[in-house]
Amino acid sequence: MRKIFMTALILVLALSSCAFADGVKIGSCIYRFSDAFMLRFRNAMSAESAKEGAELVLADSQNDQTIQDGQVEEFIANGVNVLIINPVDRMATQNIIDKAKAAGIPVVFINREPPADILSTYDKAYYIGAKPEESGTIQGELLAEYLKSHTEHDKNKDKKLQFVMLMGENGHQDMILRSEYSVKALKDAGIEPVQIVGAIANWDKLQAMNMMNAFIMSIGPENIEAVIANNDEMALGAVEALKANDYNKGNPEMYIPVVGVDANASALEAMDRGEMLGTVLNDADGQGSAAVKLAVMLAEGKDVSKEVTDGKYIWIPYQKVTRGEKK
């Protein structure tokens, strides 16, 4: 069975013609690939796998930890010399690296962090990605700007800002820190948010989208002052559900600031149109890039202590972006 799904799932990426350098394979497995963020980050990891001359076999976990250990058990009787993992479940990591351990393969793990007494447990176990609380930092930022030069926006005149929620994956590292900082940001700038609802939207446009007409429904969007999404898909949502109830169509009296998190092409442009506040480039391509030097010089053998944080990390930074700005 388990052949079965890794013949369907996984897509081996032809790099080039001549030869694969020092016969780097590298096994990958990403979460969902239906995932708009993930779709960049394996983009940016073909490219540099290509610049690198390794092969990069791509594997989609289809949101199941268990596919995902699976795969990962195939990778490794089919010889790659290091895995790169988007783990489904961050919690369920220990069963990944006593698998690479017991094979001595390095795995490097990409956007969602293991607890660190889980990746300590091996020597060759790594981490690469972004801080969360510094997105959700730079969210209540975007926001605070806002406000203190559009006084007008406080529409109850109480000097509180009511916001909505938009959260992604229950248990995520990035919900958790991405909401608490944004929040804390705005505290920190001296304005009282109140938040007015919330709800898990699991990173998902259609999802947010739903809720958010939901929320308009019930609550009324004169009373909603901002929304903030822990990731782009989930702030368009939003957006689409504030047009269509007249908000966010080019009428300052009708505009409900949104922030969102990533960067994406459909941000930028919503931004460009006056439709959403804010984002914060996640950056894929420096992530997926970063993953394929630090998986081939594992491969290879090589000292990478220099490359990463505490022996463990390597930590590419968001970047504010506002309207205007392309990334």
The other form holds:
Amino acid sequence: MRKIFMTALILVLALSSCAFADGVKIGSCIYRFSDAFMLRFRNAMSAESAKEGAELVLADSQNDQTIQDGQVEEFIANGVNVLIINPVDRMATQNIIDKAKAAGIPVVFINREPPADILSTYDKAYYIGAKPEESGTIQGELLAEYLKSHTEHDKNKDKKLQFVMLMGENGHQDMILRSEYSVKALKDAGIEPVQIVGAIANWDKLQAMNMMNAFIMSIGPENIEAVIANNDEMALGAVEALKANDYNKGNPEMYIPVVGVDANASALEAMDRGEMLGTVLNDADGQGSAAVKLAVMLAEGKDVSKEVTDGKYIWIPYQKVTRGEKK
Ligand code: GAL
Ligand code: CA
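Starting from the form predicted on its own shown above, please give the structure in the form predicted together with ligand GAL.
Full complex below, order starting with the chain above.
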């Protein structure tokens, strides 16, 4: 009798620990659901969670750090095993780390990189992303390549490139470094870039469109030789404004090269129509699946030291995308 009881008990224990293994519960906050690139990212995370048999609960932080902090608290109270956080304000991540640490829950940050001195305060805090320098460099290179064989874009024949820069959010690592490295790559390719105007459009198509419209009015499209945007949505906003002024509609005399970053479907389509010059693939699938895989390993208490560099990071590379190489 006692033996049967013991066997049954062992069986129950074995079953429950097995149920835990594929029942990892992930709580994830996304800075803003309406962000086009983060939609691709979310879809990738959902697909990977389904594959891993993990439960993924996603929350829209609505671009508000206070809302996100509340969501983190709620996830912890509801007993999630691990957090995947796309911070609203990457500089305000200490609070999230402190809460996760107090609860003993690992936290994987994505897309918005917390400063190293904040990340280092918790041994179970990680970051998965892509190096912004890389995307800026590729963007500058693809624009330079095009301009070398299209010298007619030096409209005022001063051997310099008069360009408009549309930037993402202030303080975002991708805004700072993409802006810097795209210009650097142009210089390295022997082009002298001159920024006529630069504006923050918060990754947003409509904001970028309105700004570009204003620039076209004040500067005149004949005085703009290129548009560099920190992401595709803003590049597409610029394209809309140009099209409204009969630019980038097929007449080679009235074309201003526009470059973005992300390789969202709508940008690839605009490239196929000849409205936009190029973009850089921001690998949402690679980053999303890596985030979920790492989160599951952490929740299961596995050793992740071989998965990460410098104890904390997973870097997913960017790739150049120009017309005709639709991905
Ligand atoms: C960037 C991406 C932008 C925007 C931003 C949000 O990596 O290129 O389109 O999604 O992240 O943090
Ligand atoms: Ca010029």
